[in-house]
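Below you'll find only one chain, the form predicted alone, shown as structure tokens.
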Amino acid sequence: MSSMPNFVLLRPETAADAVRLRAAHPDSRFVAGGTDLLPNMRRGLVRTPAVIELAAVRELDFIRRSGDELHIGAACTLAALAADPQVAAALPALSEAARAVAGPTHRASATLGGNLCLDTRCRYYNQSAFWREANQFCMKLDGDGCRVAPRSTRCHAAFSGDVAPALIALDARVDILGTGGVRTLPLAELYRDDGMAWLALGSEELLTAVRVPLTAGWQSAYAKARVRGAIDFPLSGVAVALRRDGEHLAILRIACTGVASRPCAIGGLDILVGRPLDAAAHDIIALAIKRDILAMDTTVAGMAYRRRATAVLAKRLVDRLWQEAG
């Protein structure tokens, strides 16, 4: 592995510093947990003169309840997340995300912000400089096109963070701090399908906190397939949360990770309030999904295999949590 390359360390103790550094710094790069930053420096898949440590803004590290919400700050830790027990209680989804990332030493240093904001990844981008160059590189870093498809005039990399997927079930919104003040957004709103420009933010802005509304009477879980039982990034993660009414559907969210360049909310899936969950409405998740996932080849397992094991995913949690609710 090659050696860390010199750059220089900031550490503001606010998070309206952390933003003006940033301004002040305009190639520079935030880090918090460094899981993901750091190794990418290492191998040389960032390069960044300027590093900004959010490790002393204590402002950022919070989970705390305000009205029908919870607000978590961005520097709370995966496993503070996945331990909390108002979290666990009213967002399972959640909770079961946070678990699932990494091993338990990445999740006691990775953030909430940090998972949000993953690199996205590729089986060509995420490799060492020699099979990189080997491979004529790719348009993600030194190269002029994408591997993945090569007729494609964006990058396809795969967005793979287990949280974001939950918490776009859940209807999240996020707060981001400018040099203009402070923003809020939809989660869904903050991802791009393109796998070298997948955040809607802007140079100089920090995601500072998280708002998730804790709404009575939601059923919500979330499952990953993966290669190994641990520690590895998803193939195709899958959130679900819904509500029941007797026998039929109230609310039915479903979203996906690591099947696209962004984390996706599956759509129309609101022609199934009302009715009962049987295999015709199955169907209709299944073409849902169907429609708009498109995974390419970024991971060690293909298209085919990655499309059908959302599918499988998302119905058997959907009829778990079918069961719980009933």
Contents of the next structure:
Amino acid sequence: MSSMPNFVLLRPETAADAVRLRAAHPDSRFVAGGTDLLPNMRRGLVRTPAVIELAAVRELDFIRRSGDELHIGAACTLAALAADPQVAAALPALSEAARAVAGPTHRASATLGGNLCLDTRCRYYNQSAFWREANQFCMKLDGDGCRVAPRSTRCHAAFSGDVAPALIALDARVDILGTGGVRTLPLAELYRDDGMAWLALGSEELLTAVRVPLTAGWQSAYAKARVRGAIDFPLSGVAVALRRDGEHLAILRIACTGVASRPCAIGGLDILVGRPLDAAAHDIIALAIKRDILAMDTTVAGMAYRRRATAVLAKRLVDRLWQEAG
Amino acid sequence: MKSILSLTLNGRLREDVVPHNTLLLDYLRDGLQLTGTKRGCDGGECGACTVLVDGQPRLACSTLAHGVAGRHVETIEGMRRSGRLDRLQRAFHENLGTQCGFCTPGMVMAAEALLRSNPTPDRETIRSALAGNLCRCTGYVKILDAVEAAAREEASA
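For comparison with the form predicted alone, would you give the structure of this protein in the form predicted in complex with its partner chain?
Below, the chain from earlier opens the complete complex, with every other chain and molecule after it.
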């Protein structure tokens, strides 16, 4: 690993100050837990003259109930999120997703906001400068064209955060603080299907909190396939939220990660509402997943495996939640 | 650019002038010669550089030194008690939890964080707590045995 490049460290104590500093230093970067950004900086993947360190911004570290929603601050660590009894009881998919991120030491410092804003990953990008140069770099940094899809006009690096699909399946919204104030949008709208510009965030904006509805009767779960069960990014991750009404599906939401440049909500599932979870329903789910994901050659595991793994993980989770709700 | 870093290290308040881009690992090893904290993968994947920050395990290779300003940092050097091995260090020694020893400081610190929050963990809990710490020698069984032994000793003390 290369040495850390030089930068100026800025340490605001409030979110408003953090945003003001970001606006004053247009090429700066926010860092919270640093578990992804700092190694990327050392690999030369992120170059910045100023780092805005958010550890002292304590106002963003909270989990609290507000009416029919759970509000979670962006600085809440993944370990705290995974250990919170309210989250585990009401939003198990979120709890399971937080617990599935990396290893325990990463989770002790990695934050919710950091995981939601995680850089996209690709085996042609997350490498040393020497390695990338030997492959003539790629369009995500220093080069031209996409190495996994040479005829593509855009980058196919995969979004690999575990928490986003769980929150998307649970209909979460996010608060974004900018110099003009706070805006709130559905989490799914935070993302673009572009490995180079995957976040729809303004240059000075900071994700400050997540609002998750506490909807009665929803079952939810998250599962991922990875190379090493103890630590790795997802080859494919699937979150499912489901409500069963007797022998019929009342609600079904599925969202995936690791298989596109954004966490993707699987569409076309509303036609299953009011129907039983039978073989025909599973066929519809499998077709919808096949249509909406775009697993590319971005990881050590092949595309076909990850597409099949996504469908299998979804079927297992849907079956499990259906049984548990019965 | 440099500025003053104040923190409590192994129970003692310190103030040092530290460049902004210094990693906690470099501050400990190169700045203070506390070389017990190991540089393993150096990219946040192996756990050899695990230290405690306010009692929580932290990867020193992926943490800015200034990011722990005002916090309590503990390294393997702070584990000894009156010049003697701590119960975890002794348990690693007596249960053959160490072979080459390179991963041991990180293992001990991660296990220390676990035992402080859960003094009587079962084996699965220990496995989960040490999941981010890689060992290329022992195959982990002896390491798990050592942490179990330390927990038993603590429970019977």
